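Have a look below at one chain only, the form predicted alone, in structure tokens format.
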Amino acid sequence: MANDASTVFDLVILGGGSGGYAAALRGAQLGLDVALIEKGKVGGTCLHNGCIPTKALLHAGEIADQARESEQFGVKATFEGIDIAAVHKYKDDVIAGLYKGLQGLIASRKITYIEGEGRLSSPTSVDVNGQRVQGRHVLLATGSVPKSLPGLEIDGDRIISSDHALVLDRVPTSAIVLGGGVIGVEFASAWKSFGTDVTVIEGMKHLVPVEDENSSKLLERAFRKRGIKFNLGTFFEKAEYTQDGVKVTLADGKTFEAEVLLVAVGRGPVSQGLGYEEAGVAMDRGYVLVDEYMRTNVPTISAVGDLVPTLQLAHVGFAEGILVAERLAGLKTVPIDYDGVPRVTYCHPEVASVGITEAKAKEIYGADKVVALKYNLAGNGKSKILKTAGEIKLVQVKDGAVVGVHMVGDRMGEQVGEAQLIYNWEALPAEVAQLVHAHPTQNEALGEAHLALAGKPLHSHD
């Protein structure tokens, strides 16, 4: 292995997906030497295999429910169906517009760029194509991959991965989806819309288990009017082809059958063969040990995004990565409060949420100490023209700030900015019922839901 001793970096990054990409754009931003290695594209999965073209599927399929409910708003259109191969073209066009951006902005901050796959072979240099990267830090940040069960074999046919459900050639008939979680219901909405028959399979009591329950409820809700069917509570035995599909049996016996078989019970870190525990560094089930500044246990190493068992989401990649690079360059830096993440589901309609739930505020302070409010979107003008139904809830500490923020209905993920400054500000409800937000707009219900909070409902019954 050649060793060039002549050039060793402030910053080596094994990883160029958000978190890695961040630390190094911030880091050159702040004068270090920065050396990114990655093995397939810049932007890693959010940008190519998760955040971007998982959207721009649910945005095609929002576009596809408009066409055929277009004469509710008396607009005559005639929907024909989904030219999946058109889609597919929409979806690549957006990532590659982005994709170059990036290309772009590495190259400017005069990144040291290497195509590669690394490994770490020290604890200040890593492998990549037959030489030897030096630097006086190293961030790891190899990110993650989708996971399977025990005795479930993703195989890309009729039992498949997210990576594969991005690419598919064609809108299946039917479809399984196990998992209900993020991953799993936003790709049973965007099937849905395109015209497919999906039955999620989800072991837990409710769809989005982490979310707050009455979350999970109103999406249930919305999930039947919709047509997507789901199985709640029972855990997954196994699957197995039939003649033309697959069929899937759960722990209580009964059975489903679909076209396909979407796995999306989450994503495990890729951590494996890279030698990290061949360099002292502390593991737990694959994910690399932190702390609150993302240093390993090893002094020269620091680790970010998905490969830390922190949210897997790429925004947190991003702060993340930002926190390590500010930390080397010097500066003061300030823990993430990882309640304080924003979280949107992206389905039809969205869930979005900052802070905690009802049950965790009640598990802290109190149950006496907690007080919950419910807004529903029939009060809000702008839900109402675009019919769309749901509620905005609010967790307060009882006369204290609040600690919770949590919506169903469609664009609540544009709503969540001014939420997570509510909870991150520690605001009381009557500070917010001070600030006079836009009519009509979405937004205006989370003016709503704190002045009812703070006693002076206007569009909601006291």
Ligand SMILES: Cc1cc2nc3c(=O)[nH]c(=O)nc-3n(C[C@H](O)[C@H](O)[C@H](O)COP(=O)(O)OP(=O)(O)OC[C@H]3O[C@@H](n4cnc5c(N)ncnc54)[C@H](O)[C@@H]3O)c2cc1C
Given for the second form:
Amino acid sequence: MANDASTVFDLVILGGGSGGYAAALRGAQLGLDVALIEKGKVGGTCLHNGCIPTKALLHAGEIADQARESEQFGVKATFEGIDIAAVHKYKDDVIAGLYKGLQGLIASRKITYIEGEGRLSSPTSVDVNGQRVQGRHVLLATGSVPKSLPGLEIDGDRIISSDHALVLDRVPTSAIVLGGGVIGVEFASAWKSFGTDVTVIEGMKHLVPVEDENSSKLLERAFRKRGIKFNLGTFFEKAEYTQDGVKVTLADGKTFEAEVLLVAVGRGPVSQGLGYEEAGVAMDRGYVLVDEYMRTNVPTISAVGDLVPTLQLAHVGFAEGILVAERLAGLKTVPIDYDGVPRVTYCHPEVASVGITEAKAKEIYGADKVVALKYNLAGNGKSKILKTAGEIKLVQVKDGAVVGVHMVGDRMGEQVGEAQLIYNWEALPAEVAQLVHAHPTQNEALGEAHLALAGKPLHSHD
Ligand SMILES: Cc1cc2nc3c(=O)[nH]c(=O)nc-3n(C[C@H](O)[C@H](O)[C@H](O)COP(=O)(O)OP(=O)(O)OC[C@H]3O[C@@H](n4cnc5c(N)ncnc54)[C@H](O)[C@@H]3O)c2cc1C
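After the form predicted alone, can we look at the form predicted together with the ligand?
So here's everything in the complex, that chain up top.
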């Protein structure tokens, strides 16, 4: 629909990232007149500064590692180094192809795309480029940006965020990564593969601290083996410039020096100065508060994605955006089970999980009602071929369903699809054990873990 002053859209979306554009695509598919307002590039963080570019860097790093380790497989290859400009070209080509495809999709669904910085001007309108865009409903999807810590200023040169790290024109000789969460360990992994001397600083007890403790420990073991250093359990105190780098001091007085400091301490919502509070939208520390149907307290306004306090993942944004579009189009919608959303950290080795941790299961069901089983990838033929180590850990409610699947190992992210079905369909171990898994695949390890949990282990000890 063309936009003029008298047009009233069914849905006006502020922000064209994963959450916003998914709502636009699904809404248009269901016959809604949709306006999508984006100040940067449609696709948002995930496509341009997040999921896609980081995974391209990690894949380039994997190839570097394979070249270095080729002799273990009887292949004579030599690793000569990283041409970072060429790595960026490869990464940017991937982004450009997907960006073009997404723009085509938006156009083909007849979505009114408005480029510009918007501001909520009432519960039913957004002002952009000096124009008022009116809608029966408004969806806030302005996403998030990298956070820092008090007194730690990101200069984009020596103290950088993930946005800067993704376009860095050199491979740093050494790097301190502040934050051992998903983004931190992914950069640590890619940089190490590129040849950087990396130290991760994490204030919590473990790397990837929201994962099951077993996964964290396995990742720490693998990182130690790769020569990625880390310091756990002590918080950051300050950072100072040295002659040619940065010095970080921790609360216990310990110091670390490196060429660059990557601040990966999380992302904060983009909501300031956008008119949300003035329109009466309830917020908490910058996040827009929503119910399980993504409705704010203002009846004409919904919100999705990193702007709301749910899991900060692209596929969560997609799901929330779709939910809003379907609700507005009058379809029956079901709240998202966030525990049932798969989570993958794409470092080397990968960490993948769905469902709840053993600790959480014990909290919910009681310690004596929870069974945990670990299946070591050493017994899995394909993992042996790939020379990857790791484990699949299953968490089961005694005599009941599998409520958590926690995997560590190269390519285990690709196994999370089946794990997701197991969790979300509340499968019993015996039911999964009945399914025949292809040999030799890493997927088979998931089958074998369930065989073991069902009391009939095949390639593992009783
Ligand atoms: C380094 C990194 C790696 C990541 N890797 C993964 C991964 O592997 N898998 C995964 O699932 N998730 C990953 N994520 C998280 C994922 O990118 C986010 O969860 C997702 O992008 C959130 O989508 P969103 O639509 O809420 O916000 P965003 O993608 O941030 O989109 C918000 C959009 O709103 C626009 N906007 C903001 N304000 C205005 C305004 N006033 N007017 C107009 N437009 C505006 C912005 O320009 C932006 O395009 C990663 C994130 C980072 C930073």
